[in-house]
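First comes one chain, alone, set out as structure tokens in the form predicted alone.
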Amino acid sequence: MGEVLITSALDGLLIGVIYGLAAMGLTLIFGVMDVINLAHGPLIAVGMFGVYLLFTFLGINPFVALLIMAVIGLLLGFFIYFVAVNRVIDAPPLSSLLSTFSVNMMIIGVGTALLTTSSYNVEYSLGSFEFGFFRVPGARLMAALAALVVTGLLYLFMYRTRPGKYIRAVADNRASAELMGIPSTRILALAFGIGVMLAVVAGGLIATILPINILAGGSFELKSFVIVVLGGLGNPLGALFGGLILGLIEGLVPVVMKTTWVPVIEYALFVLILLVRPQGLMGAKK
């Protein structure tokens, strides 16, 4: 038993940093200018199909197809923001929210047109790692590896390069940020594409391990609100933490009892934690 337990806890954490990284674009988002970004599931779905179709007709190697689709997911950012987001962002959420679900519908209604809502599969292996009595496939492992890259990589960029310094200037106070030379309507774009390339990035990392179709980016957007509801609205770091203990939840509950409670216990958890402790865990106190 005590083996079962470890292997699944093991099993969950793998893919609760590819969770966690998920719900980095939502989190950041929000987290710079206060905008519910309610595209983010089918913008995971873009990730996924993006992998798949480089993989399945250009033979590209799916980890190798998550460069191409980083930065396809920035200037998908950058055109989505100016389009729908940039002449709502000081207009009541009401607006915002209802800018970004229709670039959801949009996105949805032309990938289900195109793709229909069948399952795919990216046929990649890389053989399976043992350590110890824990076998773990090497796909899933390179997966969550290049999950914690993404996030030491922007952790980095946010506090080590200028423009990352210019986005949490803008998001720590806009309007002083600007009396600073800082160009905040440049400023979001670049937050607002990096959201988005983090979805796109973690939808790709998704196809690699799962079955996907059209409209699994939804279920992963669900799953990216309670991440970010755990560790923090508007923490990128609190979100990796949420997206662990997700991953451990989805490992360990099957071992105990049906896998059909796994979703009862994670949206327990989210009440809870908004009733007892609405910052997140990782969230500072107002």
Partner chain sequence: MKRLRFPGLWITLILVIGVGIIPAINGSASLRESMFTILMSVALASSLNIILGYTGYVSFGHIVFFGVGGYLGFYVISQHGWNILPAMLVGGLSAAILAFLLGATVLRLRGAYFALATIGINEAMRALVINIPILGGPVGMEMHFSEYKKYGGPMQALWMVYWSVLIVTVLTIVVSYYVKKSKFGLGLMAIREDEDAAEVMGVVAPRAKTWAYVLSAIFPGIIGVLFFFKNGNIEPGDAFRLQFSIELIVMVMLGGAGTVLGPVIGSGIYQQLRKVLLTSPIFKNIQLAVAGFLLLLIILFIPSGAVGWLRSKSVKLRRVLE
Contents of the next structure:
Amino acid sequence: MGEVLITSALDGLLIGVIYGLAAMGLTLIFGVMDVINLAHGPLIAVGMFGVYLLFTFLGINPFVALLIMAVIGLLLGFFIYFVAVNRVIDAPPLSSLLSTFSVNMMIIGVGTALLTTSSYNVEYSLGSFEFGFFRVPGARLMAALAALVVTGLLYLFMYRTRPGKYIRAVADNRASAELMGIPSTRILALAFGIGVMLAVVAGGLIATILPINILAGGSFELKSFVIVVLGGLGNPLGALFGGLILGLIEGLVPVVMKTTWVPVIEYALFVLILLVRPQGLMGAKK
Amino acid sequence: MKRLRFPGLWITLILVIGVGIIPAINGSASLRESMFTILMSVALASSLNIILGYTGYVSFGHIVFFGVGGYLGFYVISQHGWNILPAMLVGGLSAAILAFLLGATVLRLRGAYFALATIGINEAMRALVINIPILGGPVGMEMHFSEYKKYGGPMQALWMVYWSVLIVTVLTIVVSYYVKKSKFGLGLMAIREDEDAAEVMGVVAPRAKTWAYVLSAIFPGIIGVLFFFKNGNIEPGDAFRLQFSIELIVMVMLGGAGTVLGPVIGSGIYQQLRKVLLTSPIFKNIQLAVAGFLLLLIILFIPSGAVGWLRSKSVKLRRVLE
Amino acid sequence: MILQVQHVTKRFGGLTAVNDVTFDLPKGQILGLIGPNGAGKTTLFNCINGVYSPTEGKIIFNGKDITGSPTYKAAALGLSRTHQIVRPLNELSVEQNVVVGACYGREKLGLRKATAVADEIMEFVGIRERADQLASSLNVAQKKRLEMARALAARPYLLLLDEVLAGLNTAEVSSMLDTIRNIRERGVTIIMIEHIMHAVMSLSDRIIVLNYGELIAAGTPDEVSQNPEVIEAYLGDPGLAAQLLEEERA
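Moving from the form predicted alone to the form predicted in complex with the partner chain:
Full assembly next; the chain just shown is listed first.
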């Protein structure tokens, strides 16, 4: 029993790191501009298929493909921001919800037409590692490590660089940041771009460990909502924490209950936290 | 000539009933099916409009009431052989009770938090149903053929369901109109504009919001019973489809949130457009993308929707369009 | 006494915005509430009508303890207010704004009666000809009048006016002053927060002064304006303050 528990918990934590990364982009965008990006799931799918196509047809190593996709994700984010978000940034929340959802529809529409909804696999294996009784597939370990590295880089960027500090200033108070001479539109676009980049990178990592399809981003989007609320809306480090909790739930609950109860517990917890502690377990953005 | 007393209501009703009886005139089953989809959307979007358009609370999980009502109604018909009428009552009532219980809690949340909570509730409900064996678990339930015989066979049953949905739709529109024109509706709109200021003026916001939510939940509950009875089976994925919930918001926005006619026009346009795109050889595969593109154009350039836009064009139109 | 404020304190974290304030207000008076910026005047209003629940102390309105009860309860009992920063219901017409006040105020009128009341009140405060416009299309002075109309349509016993004169030009100020006098004529008790000294001095029966959340003086306008502590609170330099006050009065 002890071994099963530990193995399940470690499994859960490994996938939880990636969940956390997937949610980080969503929470960053919300924290900076109060926009819930409903295109988040399809953008995760873009990352999945970007890595898949680069690997399968050009033979590029998935982790190199990930870097390429990161750049593409950033540019895609700028594009989406200026086309769909910039005009509605100060409108009531419904407008930005719907404009990002329209982006969702466009990506899924084109994606379904090109790729259908069938399942694909990135045929990439790194063998597996053993730590005592705990056996872990290499790809899974690499993906979790990569997710941690990306999180670390995000933090360095946000706290050690000028654009990062600008983003935090705009998140804190857009009006006064503008008074200080910070070009808010460009900073918002940058934040949106980074948010999308994070989603794309997370998708790329997921593609290295799980089968993918064009709709698969959707379930990660839903998980991201849960994670973001667990960790505090707008708090990127909280997202990592929320991801770990979600991973633990998914790892441990099946030990004692049927797997089908996992989402019930997740979503009930989600609604409960919204009600009793809407700032999240780790506190919302400062 | 005496001026019509409620032009906004009559225009909407004549439109819906006029279009609604066309399938009966030519007796076409395929036309009836597509009209069923449109009428159902009109009722769902109009009811959503009460909480979304009048009260200003963006519910992403409105479909949860359709699902819960549909499930319980389907259960009493298929497992206990109830007639459809009391089953519709069960559907509407269960949705209303759920909304009442939720209203007391989640309606405290504002803006994005409320929107997220409604998604969570819908997903929790879907996951919960999968774990309830008497509701069929993950595979859902089937309607036995004999249930349709009670209405004179499947053909008659389908027509009966069609007329029922038309009646429920008309009822939804009448309720939506009277809410908008009532003191209660004025309080809701005050909440939409500025909840705190509304409370300072004496609007008891928690109570008003809860009733608005209950009212907006009843009709999806009833419609759910009709839809799944016609459908012949029910499963969690169909009953709690988040995508449909968001499509309903799109319909409301297309026509104009907060107007009576808006959701009617919006649902009609949206469903027609979907049908055209789905049957077009060019757009068939990317119909979703085209619909998304149109949605984006509307949000960016006519955010008040078709009816909102028309209303802003002339005082005369404002008088007749509600 | 229509209103009794007893030892009311409001703290936000470590900050004490209102500190142990006590005063009574008899029916029919106009009470001026003055003090430097940040003295806690609006916070005190918010405690009185229930936007905030006071950390300590009691609010008694018409003999009822309304401490910490929600704003809509206060409204139902006949306590209305305006906001310093106007809060029109933007997408509703001016008339609808006022009808909300009448429908949900003290008398809880039905729509038809409320519309009649709203018509009368709009006439009274001078925004009748704007009735069909959207509230968002009004200018600042008109929005201030709309705030007042909404509050009056509730037929309150007590009206809290939060800087209704700020941002108005001289002509608008004097017409607003007439309006406030007329409201009092109708038997409504008023507390007004105001920065324009000559206005508050000429209108008020009594004045109370807040500084750093504490009530530092209370009395007739003359008494208060000669109180050295008040003068110092306002300007830091009693000599200059006295001189300015003389000029204001001249």
